[in-house]
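Next up is one chain by itself, shown in structure tokens, the form predicted alone.
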Amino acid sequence: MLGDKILSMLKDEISQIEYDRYIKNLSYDTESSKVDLAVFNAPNPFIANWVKTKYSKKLSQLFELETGIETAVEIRIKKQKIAKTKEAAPKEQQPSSTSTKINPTYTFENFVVGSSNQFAYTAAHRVAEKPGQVYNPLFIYGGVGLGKTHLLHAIGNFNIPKNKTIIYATIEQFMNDFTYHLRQKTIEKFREKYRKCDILLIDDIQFLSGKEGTQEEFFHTFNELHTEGKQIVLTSDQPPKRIAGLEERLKSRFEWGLIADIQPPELETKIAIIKKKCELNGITLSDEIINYLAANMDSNIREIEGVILKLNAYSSLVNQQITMELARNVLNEQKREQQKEISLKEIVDIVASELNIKPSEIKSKSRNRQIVNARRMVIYLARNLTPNSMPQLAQFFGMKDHTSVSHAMKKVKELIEKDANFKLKIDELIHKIKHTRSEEL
């Protein structure tokens, strides 16, 4: 069967641990699949989300390599035959533990601890052991890719076997959920979900800024959970006091418990992280290569793992050991790809959507204040997120020369330094641009 063959091909390119834990549980759906669509069924949402996030693109490439046809890949959750009888089952037989999108690979055991994250790790572990009893809320903050989300999921994974009701969501998911139920006039269902859990894990709370209606709802959700002794854990890219556009009463409550920060890992911790990622993925790297990667990569742990997996894939495809030369080539390619993967059109479209103007207006000659401001924001974002030079940006916007681009950059930088709300908006746009791109890949 074609689907089984593709999974076998993937097995040769990934670690045995990942294959046994996730890929082995997939089944190819011949009835739903078509010439240009491959459908796999997963036994539960955890495996489905994990495979979709990490390997759907790779599976698509393998199908195209095997058949010569560009093939989309879908990962669906296998329907349970007992679903119809679930409602009639005795209440005591139904598991009361509920979790949402908890990544089973993010545990305390595989979190690499160093001086940069020791405090946050210890606090998270204590909260996992005694939810609602210590450090409530726990507020973890730090830069992108440093392990905040890992600790959230680790708390969830620690408590799933304890029959706890766990809710994990990004603040964006919380807001979307709230808006949907508000429109459907089913707000009680929303409150039943978020206010009746034992542990509430919320990621990227800084994006609650400026959302007055949702802040009101989250305030009451927080109060009810806290009063009932339920655990709340929040993450952000900055401490509560520095989140612009957040109500003071929320900032105050976020500081009731413990605030723990995660700093970029020092060299020794980055080396330990690379070794741990290699161990988990069944990849062997020499100490020389590990030290090279640690010294030449940024602190984003997800990007570090991406390079390790790419090294292993290249090694498997060409059937050769991972050498220092290969490591240098892959790292250089990774840096080039990071710059190329975001297009100017994507940035224009997202900024236009956020500011409620037309994309064509941003590229126009209009001197309307709102449009000029949007154009400057696009230029700033494009300069920082793409490899385009100032002359290239000038050409894209039909400007006379690069001095206009330089002027726009200067204006945005000045606003970022002076206006906390404007800085937050830029940070939010960067997040949305990168998030949109990661979903497409």
Ligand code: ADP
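Superpose the two forms; the largest set of C-alphas matching within 1.5 Å is the rigid core. Being a predicted model, the structure only gives us computed values, none of them experimental. Residue numbers count along the first chain shown, from 1. Compared with the form predicted in complex with adenosine-5'-diphosphate (ADP):
After superposing the rigid core, the Cα of S209 is displaced by less than 2 Å between the two forms. Once both forms are fitted on their core, the CA shift for T269 between the two forms remains under 2 Å. With the core superposed, Q173 shows a C-alpha displacement below 2 Å between the two forms.
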The other form holds:
Amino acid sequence: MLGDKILSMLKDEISQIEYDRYIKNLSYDTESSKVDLAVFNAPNPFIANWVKTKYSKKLSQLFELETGIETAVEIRIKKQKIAKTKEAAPKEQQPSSTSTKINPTYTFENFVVGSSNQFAYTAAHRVAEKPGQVYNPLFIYGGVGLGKTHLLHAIGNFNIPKNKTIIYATIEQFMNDFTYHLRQKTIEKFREKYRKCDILLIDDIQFLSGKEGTQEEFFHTFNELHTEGKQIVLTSDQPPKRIAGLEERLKSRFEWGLIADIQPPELETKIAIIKKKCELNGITLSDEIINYLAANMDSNIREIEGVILKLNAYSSLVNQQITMELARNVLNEQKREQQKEISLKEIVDIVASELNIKPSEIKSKSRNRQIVNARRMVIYLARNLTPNSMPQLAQFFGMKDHTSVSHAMKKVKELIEKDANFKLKIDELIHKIKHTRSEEL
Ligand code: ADP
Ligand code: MG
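Could the form predicted in complex with adenosine-5'-diphosphate (ADP) be given as well, to go with the form predicted alone?
Now the complete complex, all chains and molecules, led by this one.
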């Protein structure tokens, strides 16, 4: 195809690293392209912007060279369809075995210890050294991006050379796996896997809330492993007591061993973490820049990492050292992107797919209870996660004025107050929306 040919011509003119990072991610849009217009799709705004500024002129020249026709180049952002992930991996499909894989870079050595995470780190390390013998279960809780998943994998990595059977899974994977085997009538297989391991590492256990069937299964899994002296490690965003919609018998079991929290890192730890990530990624930053980043970024380490990688990408593109100015620009851009990136459409798609209704129904005027409910949730989430004003939301939904939006907000707030399960659903949706976005980036 013409578009692909042009991309491979461009490949010869730029470095491999630039090609891999940016150009490889483009796809030629045959449907939208015309004789004098070439349209490429980029997977995210970051790549789209770079290609636009750095390569569109070059691409247009190459087209003209090839076809003899003056061609304009357009780079569009093509978001992955959120609902698609679900269709692509229907529950009937065997959940992939990669779900139990341990990330080899998440080790204790690569974990920077400071006063905010010292306690959790030490506890995890002791558990890794003596699985099933010191604290069982170990329950680690804390905010997003503070290193809970990293510590879980570190326990796994520590024990791989010791020939232990280790299972790492998010509670969602556990749940999908369970549902799958239940449907296939192969539940024995499932139990063989989860009840016969030496170390069970379960991430984000808060999403067990309100899922009675899975809670029951997890209860028995827990009991069997615990009786056998096998190690269980759990993470959550909350301590067990504060996870609503969780059976008391599970809450009390989760408190049997040790509960360790992770707090947001203080400035010094943030600096040390940035240095560590630079070292691991082969990136050189001046102390001035490191201090600037640490002081101006939130405590979410995943985001800090994102900025470091972006900085590196920019600097290798323009082939120059990372300057303070560049750091400032990248940080500002990241902050802007963060604000604008969640779109109403994304929220509608996620809520629709979670509640099993069509996105178009949410935007319709239907008074069906379920749809009204979904619409209210979208409004509430949009008000909390996007900069849209009430009148803007009213316009989006084709409502007369913002009073309907304000009414919806009131209803949702009331429900959150009095219905713990509803609150859970909202929390879960917020997590999904943020998560989907960070994966896309
Ligand atoms: P959580 O599970 O708490 O949301 P993660 O464990 O996924 O957070 O951490 C997010 C990112 O930050 C990961 O890349 C992880 O390696 C990194 N990270 C978090 N804490 C530390 C730390 N203390 N030292 C080094 N890297 C860290
Ligand atoms: Mg995590």
